[in-house]
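So this first bit is one chain, no partners, the form predicted on its own, shown in structure tokens.
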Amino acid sequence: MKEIFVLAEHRKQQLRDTTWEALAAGRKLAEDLGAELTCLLLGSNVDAMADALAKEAPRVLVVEDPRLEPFHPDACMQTLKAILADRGPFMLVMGNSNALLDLAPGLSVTLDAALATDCFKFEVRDGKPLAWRQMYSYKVNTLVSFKDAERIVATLRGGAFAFTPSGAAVATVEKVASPLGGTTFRRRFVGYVEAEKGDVDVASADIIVSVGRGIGDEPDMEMFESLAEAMGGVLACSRPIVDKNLLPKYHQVGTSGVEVKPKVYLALGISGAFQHVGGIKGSPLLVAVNKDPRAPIFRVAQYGIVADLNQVVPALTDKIKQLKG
């Protein structure tokens, strides 16, 4: 690979976390492959974002066009095609977000490039990049090779690549004329539909106490809320708890709920289905309490307790309060 490209994702003039995570992956790939690293920034009025990227990437390539803001997959695809069509060999990495889901496959066809989606790790063997990803509902880890492909497009699992800001780069910011011209698109951006928000922001919490089906049909929710409060965290849940109307939807962690990236995740009565575990990003300290010793959650937890929640939770709450004085 001669070049590693990172596509910056932004919304409402703010760079998203997926951008920095992709940049972290791109840095490591560029280092291991001895390739040049370039961050691609497409949008309108992007100077502030370009300056932020210039502190972390050795090169930033900017294309400004009103049709690129807000994000439009067709406009973005045509722009990237114009930039990358005559380049190679290269690897393009980007987030696996909802906004970019249809961009990566389309680009792989348009650019005749190999494609790997939802990658959680990369490695280099014999000077060639390989990707780790999961299949069969997160049950199997697979190592993917790209044969002799000279162009590769890869999307990254959210939270899998930790970004450490350095602020040391002095990037060259290069502006490229928009290739869109008078192009019109079949699709148009209508607007953002914001997710329901409540008084708890589970997505940004450092400590999460999460409850699942194992707490029973008529649980003492105050008991779990007291534990979360004692730990200085927030209360979250798996889907069955929302289905029973015990907690609002915005408390739900999982692939169909909120993706979280806490430092500590305490799973109470949660079996550990892939739909739930898939929403826990990064590498938190995961502690599981469940009566079933064969619960899948114990496969991913660093610490596990096989016991009755009604005995463990009050004892843990009292102990934490005691230690806090």
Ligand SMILES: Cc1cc2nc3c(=O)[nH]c(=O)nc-3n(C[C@H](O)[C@H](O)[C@H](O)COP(=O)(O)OP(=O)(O)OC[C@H]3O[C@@H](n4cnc5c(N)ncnc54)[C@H](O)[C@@H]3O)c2cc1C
Second form
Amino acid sequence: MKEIFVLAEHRKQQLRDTTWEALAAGRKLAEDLGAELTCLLLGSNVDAMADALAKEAPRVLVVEDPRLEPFHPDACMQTLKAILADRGPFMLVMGNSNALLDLAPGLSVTLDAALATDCFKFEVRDGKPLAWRQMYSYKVNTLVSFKDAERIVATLRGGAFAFTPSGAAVATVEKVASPLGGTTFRRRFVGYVEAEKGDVDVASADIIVSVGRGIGDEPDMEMFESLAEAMGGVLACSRPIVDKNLLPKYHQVGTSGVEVKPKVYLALGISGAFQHVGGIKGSPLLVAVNKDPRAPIFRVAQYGIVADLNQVVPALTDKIKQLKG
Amino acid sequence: MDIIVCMKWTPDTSEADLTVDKEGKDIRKDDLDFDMNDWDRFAIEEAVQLKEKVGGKVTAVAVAPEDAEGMLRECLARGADEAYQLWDDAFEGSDGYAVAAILAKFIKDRPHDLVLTGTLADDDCGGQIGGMVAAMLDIPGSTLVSKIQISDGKLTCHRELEGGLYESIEMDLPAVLSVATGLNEPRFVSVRAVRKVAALEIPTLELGDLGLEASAVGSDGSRIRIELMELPPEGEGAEIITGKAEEAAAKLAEILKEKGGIGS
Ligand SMILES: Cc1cc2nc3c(=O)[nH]c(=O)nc-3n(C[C@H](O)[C@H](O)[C@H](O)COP(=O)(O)OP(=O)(O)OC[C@H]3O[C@@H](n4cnc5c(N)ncnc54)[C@H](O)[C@@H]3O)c2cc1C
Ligand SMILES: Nc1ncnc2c1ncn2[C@@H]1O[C@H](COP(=O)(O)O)[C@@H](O)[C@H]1O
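Could you drop in the structure for the form predicted in complex with the named molecule? We only have the form predicted on its own so far.
Shown next: the complete complex, the earlier chain at its head.
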């Protein structure tokens, strides 16, 4: 690999955390592969963001075009295709965010590149990068190679690559003329639709009792409400619970739901997919009840009970009521 | 309107005890139950609901070996008009890119106004097929899609971003939409509905039928290769509270009390 490219992600003129994480991963790859590192920033009115990146990346390449703002996967794809046309061999890394989920797979086809999504670690063997990712309900770690690919696109697991500011010399920002010309797109952005607000604000709750698919298809929701009430907390959930209309969307914790920062998080029948635990910030006392001892949630929890939640919850509620006197 | 729905046949691993096989490059699957990929149940339902609204035909398709026929038959029972199984021994070992190439070839050769997929498959956790198929067909696409509306050859939908934020987008048809879970309520399939489709033929198309070269599929046509699979060590992290459920619950209550997990 001669070059490592990092694609910056931003929304509403703000760089997103995925950008810094991708830069962290890119730095390490460039070092391990002896490759040059360049950060790519596509958007409109990006000067402030470009300056911030120039403090951390050795090279920043900017393309400005109003059609690149807000994020448009097709506009990005065509721009990247044009600016990367004669480059190679290279590896391009970016976050595995909901937005970039619309870019990376199509881009890999367009660039004729090999793709690995949601990578949490890289390795270099014989001068070639390999990627670690997860499969099978995120329960199995898998090492994948890119065969002899001269071009690689990889997306990165949120939170897997920690960024530390380097404070290195400030890079020059190179502006490249937009290659989009008069292109019109067959997909068009209409507008943002803001999150629905509810009567419960899980985002600011200190104590959260969260339920997942493990509560079954016809759960006794009162049982969980009583526990939450006994604990003086609120009820939250994972995505499948919202999908089944058991609780409204504003109860959903996770990357596409609400971000929470509680002191205590009790996860009942939740497997611990990264999109769920990615929504739990700070470092709460995380306790999980799950009947599968290998559930990924036990890897992030401080305490766990391996049992049927239907037996644990009533007993726990009673005991807590007792302790409160 | 011609709607093609891509259906994946996946092992149910969410509650299973998994072990890696002898070669160390996959898990043992002989004891696992297989079923329709979770996200795809929403995709087939959406296809049938759209057909019920605007008319047309729904075709379900899976790149999967023989055993997956039951899933395709279930698609017919759910309201699909026809179903195709794409399989050939040469497809064994295909990565996401090779699977997308097989699906794209199948789709290209027949009328398609809309292609639906799930956003993610529970086995490879790839989230890539929809976007790849769209690029291969050179038509627009989007993932994590809900609230799909179609009128006058134009499509509008919501796509999910982070933190409960959505973007509203519109697209020209044909397009590939990878649906989000929860965008509809998959219907209950009655025994009667299953019986009604029991005799329908589900053709299997092989490499030659699809006009594909062996070098474009299987491990040869793949761009990534699995080198190693391993299970992370059990229990790394959490301290497991032992004892019968009631005892464990009592111990947990004490811990919660001590650590401020019981508020007012
Ligand atoms: C782009 C994207 C965004 C996403 N955003 C989110 C998000 O914001 N929030 C979110 O939560 N998910 C999100 N997901 C989905 C996520 O990947 C998982 O599918 C989801 O979190 C799984 O929910 P779960 O843990 O409730 O269900 P499962 O993974 O099915 O886990 C159920 C668990 O319950 C256990 N169990 C079953 N029965 C019992 C019992 N009787 N007693 C005790 N334990 C039991 C099982 O062992 C299992 O571990 C997103 C996915 C994608 C691709
Ligand atoms: N072998 C397959 N046959 C048919 N559709 C598939 C296949 N693999 C993946 N898909 C579709 O692509 C979606 C995303 O899968 P993946 O990219 O593997 O995570 C799934 O939800 C399916 O709709």
